[in-house]
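The chain below stands alone, shown as structure tokens; this is the form predicted alone.
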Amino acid sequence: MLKIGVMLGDDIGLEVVPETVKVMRAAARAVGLEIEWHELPLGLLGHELHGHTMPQYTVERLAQTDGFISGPIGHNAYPRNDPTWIMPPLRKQFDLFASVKPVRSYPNLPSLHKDVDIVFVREVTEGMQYSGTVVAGSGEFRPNDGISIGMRVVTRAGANRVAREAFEIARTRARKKVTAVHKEPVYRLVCGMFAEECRNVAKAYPDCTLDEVLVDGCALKLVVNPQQFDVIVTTNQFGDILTDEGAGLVGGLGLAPGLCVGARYAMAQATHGSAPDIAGRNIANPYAMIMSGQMLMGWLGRTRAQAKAARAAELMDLAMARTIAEGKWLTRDVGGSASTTEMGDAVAQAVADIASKTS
């Protein structure tokens, strides 16, 4: 049985996980896939319960799980300057040093580029040293009011776990091919330390290919041709940057999945933030949500061997794509009328009619 935690997050949160656990539990029960739910409190809630945005009684169950669903949280509006209020840093806490990103472009939708679709896989743990990532104090300093300073860092451990993440990626997908991006003639240190462990890995992957584009080409290419890009993966910051242009391309954030993985846990967690101008209207696109559920389900197919998780995560993905081809039970930000919970009907109800004919 596979052990999943549940936290709803903040404003829109509260609206959009509960249409992925929907849609998750209906293509669980379609074959036959066993999960206990366990849903625990982060953000304003966990505040309210426990005084502190992200509880040690949270993260203690979350270790007892074999992954887990974050709701966005609504973090510019909590009081700063006191240490109980913070973004919740479960990257770090659970050691999740991948982002995995895919951007998808479907036909009926309005998108800059049809026939897009491209997996980004972005190091999290290292490069520019967000605050989230170092163990004490700052990645940046101030030794005087004329000069700040910033560290960029990555590690031959760090380059290459997210590398072979990468590949691992790579090798379930038709094309097989992974673009590593960097910009090692000018970074010849820290960018060719992670363009060289992505050599190394690649050479244990014989079944994909490797190129290598500069950032700044790469972020041409995405405008101009995308289509020719499959797997993509960077350092912390570049990824950042990369994937938020990735999800421009397809229509924004709204339709911009993400799960953070690390070697023992992953975490569900839509791209976009928690949207406090529409939270309690039963508008939100639960795209986002319910796609990062899937894409939670098929990494526990493949890592933990889960045949049914695998299976589970197929019909998610064939049930998003039928009711987005349909068109009937879409919400107002993608041109259709419907509320949040109705799109989560309509896919959970999508998961047992695919399930049903193909059992």
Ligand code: ATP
The other form holds:
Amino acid sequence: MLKIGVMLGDDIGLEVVPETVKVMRAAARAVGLEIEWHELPLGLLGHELHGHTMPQYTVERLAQTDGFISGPIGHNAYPRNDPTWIMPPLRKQFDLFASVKPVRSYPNLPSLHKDVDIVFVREVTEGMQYSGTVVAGSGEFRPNDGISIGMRVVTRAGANRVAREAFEIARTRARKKVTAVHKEPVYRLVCGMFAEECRNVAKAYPDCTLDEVLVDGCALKLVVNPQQFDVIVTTNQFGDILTDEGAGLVGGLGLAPGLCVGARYAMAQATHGSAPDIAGRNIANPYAMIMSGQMLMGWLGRTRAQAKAARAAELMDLAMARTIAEGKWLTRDVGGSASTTEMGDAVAQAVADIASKTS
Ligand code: ATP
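For the form predicted in complex with this ligand instead of the form predicted alone, what are the coordinates?
Following is the full complex, with the preceding chain placed first.
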């Protein structure tokens, strides 16, 4: 029995997260996978019920799950300078060290390139020490008005674990290719250590290949010939920039899913924010959130040796591809006219159809 925490978050989170759970439930049902769902307050609801946007109540219960789904947080509307209204630091709390972001084109959706299928694996606990990655103080300081200094940290352990995650993902894919992106010729020590660990980890994955590309060259290649990439692993700030570039290749925030991965937990979280401008109208695209849930299912399959979860993830993937190819139940941001719930229903139905034909 798997335990999954569900946090709706704010604004369109209230709409896209239930569709995600709907599709995950359909996939679990189709493969006979038992899941215990735990809905927990976060964001505005957390504040209303427990006086904090990330209540201790929620944190304690999440710690007892196998993984969780988090909707977007409407932090732009939160009062400033009040520590009870914060962007919930779930990544830090659960040591989720890698942000995994797939970028995929679909034949019938507009995108700059066709046949793009890349997974970015970005280290998110070290690198440039901006707020959120330091425990106390800051990695930036200004000794006088004419000088500002910023620090960058790479640890062997940090580089090793993110590289390992990249190879684990590559191993599940057809091309089994990892590209480590860095700038070793300039940042000999920090990028050097990152590259060394990627090479060390590669030795444990003889079924996969490793190549290395400098970050500026990678930015260019992504624009010119993104089809050459399979899994890209990189440090925090390089990844921050490259993942946005990747999302731009295939169009739209509604199409950008994500999974934050740690040693013990993973959290499904779409790239988009809470989109208050379209909230409450049942028009948000649930793709990114549903596919984040799909990634969580796949991760659970891989890390908990749960063949049923792996199969459920496969079904969700096929069902989404079919729904998009049919083009009938797409939301307006990708050229359709369906509602959020209609698209969620269509994907859930496709899961059941595909499962019944292949069982
Ligand atoms: P944040 O600062 O919270 O990350 P943001 O400024 O990046 O938020 P979003 O909330 O992600 O902004 O929204 C940016 C734009 O993209 C808005 O116009 C929004 O309506 C649109 N958008 C975001 N998510 C979706 C979605 N799932 N479906 C359709 N449109 C979306």
